[in-house]
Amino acid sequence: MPIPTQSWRGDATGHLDLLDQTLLPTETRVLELTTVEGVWEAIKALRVRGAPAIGVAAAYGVVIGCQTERGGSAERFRARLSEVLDYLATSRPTAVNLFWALDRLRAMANGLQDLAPTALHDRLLEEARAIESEDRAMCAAMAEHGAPLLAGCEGVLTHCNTGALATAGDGTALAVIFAAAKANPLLKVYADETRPLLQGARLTMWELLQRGVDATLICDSMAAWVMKERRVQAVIVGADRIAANGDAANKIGTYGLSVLCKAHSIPFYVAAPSSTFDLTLADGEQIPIEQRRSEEITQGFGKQTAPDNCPVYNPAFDVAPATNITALITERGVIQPVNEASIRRALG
């Protein structure tokens, strides 16, 4: 990556530099975020996206939001902390890493009741940095565990963006692909466009080409035919939330891919860190699905492509059922078969 997806500058009174992914691949602009409102907007507007990266950004957003009360009383600082945590939680509903990171900071602060505001603020930054560092290590571990699953594949298909732009490291599903391509330079990757916001075309292809991976872009509707032609022997995607039974929410279009894989007897893999699992939800029916603006479909990237006042249904995610998932790839190893018992055993 020539430009980090996000990086913290300075001490606890510093700021967050964030690559605006809405402008890729034609423009690389780094935003200097100095307010919690700026971080909230960046998450909501997909300037930063990908469940792990959202969690990291939110953690740094907490540090920024508490800067105003760093020199205040303990009561005022903790009130501000609670306000900031609740505010950032409203940015996006589906990616559980967002809530996992915020809950982690809340729990840490609750366990340090005797710390003065300045010391607690510094400790919040330490914890945010730890979340970023741990995610980087988890990406490397997922690559190590997942790459053998793609050994022998001539082609693999992926959906949306799950690389360095979506995480603090090399990615989730894309990290596995990078590792597999390093072991087998002849591996060919097919990337879905990922409508309506084209994360596959704009972001995944950008990353794959930068890494020198043999990659081909296809429309989402071409995936079935690519499978029929036996161009791919596996599909691997990421996830934004995984329920206790293994149902996995990911970018819209993932459910369809899982069905196609089952129809064509192709392995369907989901790569995600343990922080993406939500064991409080029994199954995918309980995962909240974000509904986004109709203009993303009717006026994508500024050009109107549908009649005025056209009714639109625009869910950002769907859920691949555990029964369609061959294996879950985590930093703790490969979970197979995909069921609640296997998941709880793997995650402890």
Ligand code: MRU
Contents of the next structure:
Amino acid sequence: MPIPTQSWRGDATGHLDLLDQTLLPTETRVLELTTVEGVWEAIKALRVRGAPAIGVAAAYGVVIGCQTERGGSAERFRARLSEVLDYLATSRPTAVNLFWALDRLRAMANGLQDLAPTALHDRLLEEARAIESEDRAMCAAMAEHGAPLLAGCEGVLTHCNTGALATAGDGTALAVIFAAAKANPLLKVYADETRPLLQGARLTMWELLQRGVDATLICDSMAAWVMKERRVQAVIVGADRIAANGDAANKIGTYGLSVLCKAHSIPFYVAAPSSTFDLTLADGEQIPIEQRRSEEITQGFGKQTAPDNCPVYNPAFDVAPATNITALITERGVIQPVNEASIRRALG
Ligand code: MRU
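Return the structure block for the form predicted together with this ligand; the form predicted alone was the one displayed.
In what comes next, the whole complex appears, and the chain from above leads the way.
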């Protein structure tokens, strides 16, 4: 059964049904989003998360945000569109798919200056739908290109959630794992729980078990030992933003995994669609890293686990250097070695 992460309902005057991922795995509640503020909040609060899924939600958020001016003048519609695009861009800073989707809608609207508001609004919905369906196709292509890299593995380790919940299709890294597990049902998958918000425990394990994959949950701090014990022969993760030189930002803990892979001579793969590459940034130093609330660490899921007023540092992402990445898996194929020249050659 495909997981209904998000679905647009109706025409351009419709709404977005969105699965509230903060409640998983114990509750599956679908939110009916009818305001752009609701979409912004859903992205900010990680009700929808994962780089490609954020881009899709934001695109539909633009359609919702422009509904109030659908019947208005061209001038007011375009002013509203600009306001909505700028507003959604403030929801989360790291995943470039958000800005990629918003820029795509902005560029499309700029190229259609003669269109009346209703027609332009309809075109915005068409483009949002295209962003969603293209992402689905990119997931399938990544799975196809990436699965052979895991062919000889008995075990593979992954971090965070990069599956159907994080994309419009089967996922990025997790789609590769699904395809590899289909080819080799004996493949064992180790999922980091992914502190502090437990995307690995709550979401990745949920997806893997639903698909009947042989999956085992570990604490993040166990990854080194799992490698030392030779339980895994590869690590594969997704990305939120990849710079021109191949440095890849992903969920906090990814940098550490890349270092551990080097230390244990294990390949470290990053799977991401072309919409996750930011070729305007020379390297990972310039990738903005989201800082999140201290309560995510001190009161995770409602229970206080640190003293009152405990100082906290809570970066949501880190950057794995290109030199630690064995290969990038994209919808256009596998990029190896990971450097600016090979990335530009593959992505054009
Ligand atoms: O904070 P999140 O849950 O949005 O972080 C998600 C990740 O880090 C994923 O690994 C990344 O977006 C790749 S998803 C296909």
